[in-house]
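Next up: a single chain in structure tokens, the form predicted alone.
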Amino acid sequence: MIEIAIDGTSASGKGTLAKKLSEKYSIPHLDTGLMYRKVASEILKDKGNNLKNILELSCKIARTLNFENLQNKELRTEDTAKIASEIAVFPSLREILNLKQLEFVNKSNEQFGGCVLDGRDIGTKILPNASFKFFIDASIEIRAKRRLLEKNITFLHENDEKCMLQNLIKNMVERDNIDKSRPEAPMVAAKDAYIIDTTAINADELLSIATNIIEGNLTKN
């Protein structure tokens, strides 16, 4: 059995490292993140909701959702970032999602011999006796700059671009903080994680630095 727990950054590669882990030791992958985009964006949708009782209703959805399907775009825009930075400090939402992150380990292991998840607490508190810990970080200028290449706008004035890359600047610093700390798990690197930096290096680069720890250590058991 192989378990595999990616924490890092948002726009760090961390996401698409954990796919591509997935697809070359065909077991499951779990965005965790994208769970709390789930609930942030089921909360968005109720027009008439004024969030005053957004901790209320963060649970009361995270309860009834089928987190299977994620990949809807709605789950990829600021607004919903936004939503599901401020819903994820809320212990007991945590508590919801993480029993049902365990349930994906739980049943993956069973099924197909392990499982790969990301997100910003999972080789200390989801995985924290996971075959493999990663943390992946790059710095803030790269991880907009990549943030803003994921939008594909064209045609885009230069003046445009610079004020852009300072907003998501701004928003992604928040962000951080507000993942570092957090009481409830909060976003920091295991002790026994490897930590990656990919300011300077793609994504097949990181691919191969971690499938070679993996698999260096796989031979050596």
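Worth saying up front: this structure is predicted, and the values here are computed from it rather than measured. If you superpose the two forms and keep the largest set of C-alpha atoms that fall within 1.5 Å, you have the rigid core. Residue numbers count along the first chain shown, from 1. Compared with the form predicted together with cytidine-5'-monophosphate:
- Core-superposed comparison between these two forms: the CA of Tyr194 stays below a 2 Å shift.
- Here Ser26 does not count as shifted, since its C-alpha moves by less than 2 Å between these two forms after the core is aligned.
- With the core held fixed between these two forms, Asn69 has its Cα displaced by at least 2 Å.
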Contents of the next structure:
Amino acid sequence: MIEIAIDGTSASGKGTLAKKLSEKYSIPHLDTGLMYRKVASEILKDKGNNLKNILELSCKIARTLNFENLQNKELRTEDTAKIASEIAVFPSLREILNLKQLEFVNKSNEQFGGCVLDGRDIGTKILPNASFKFFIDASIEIRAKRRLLEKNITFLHENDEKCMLQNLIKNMVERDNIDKSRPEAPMVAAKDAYIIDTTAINADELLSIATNIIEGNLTKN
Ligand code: C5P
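Give me the form predicted together with cytidine-5'-monophosphate now, not the form predicted alone.
Whole complex next, starting from this chain.
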């Protein structure tokens, strides 16, 4: 059985690595960030919601969440990400989503002999005994550039590009700070995680580093 836990900052390359490892080892992948984003996007849709009961509302949405409806473009917006990190501080919401993640883990291990999960607390909380743990990070400038590229904008004036990058950097730094400083399951590298900086490497190089580690060709750092 192979359980792979991948944590790290947004746009660090952790999601792509998770997908590629899932394909390589034929094990299911769960992007746990999408679960927080799904709850956030439902909150955003509910225009009449009273922000006072946001905890209750988040938990209600989380209880009915299933894995089938997580592939939606609207989950990828910056607004959704912002709300996702704000609600991710609630311990009772995390408890509901953690149970769903563990259900996914048990089912995948039983049916496919393993799984790969990516998020913020996978190596520390969800899969503390994972076969391999990775923590992926990169400079904030590179991460913002990657996010901008994902937007697939065909032409951007230089000044607009600068402005968009600055906004992305601001949003990402804010989100990192919330994720790092919350008391419940903060974003932190597990003690036994391999820490990889992707500032100067691409997705294939990251996959090759991770694969070498998994296949025992590198020693633990
Ligand atoms: O990974 P992604 O950027 O899509 O995650 C969105 C937000 O969801 C994160 O900023 C974080 O606040 C929250 N999250 C979390 N724990 C996870 C996955 C995501 O708190 N395991």
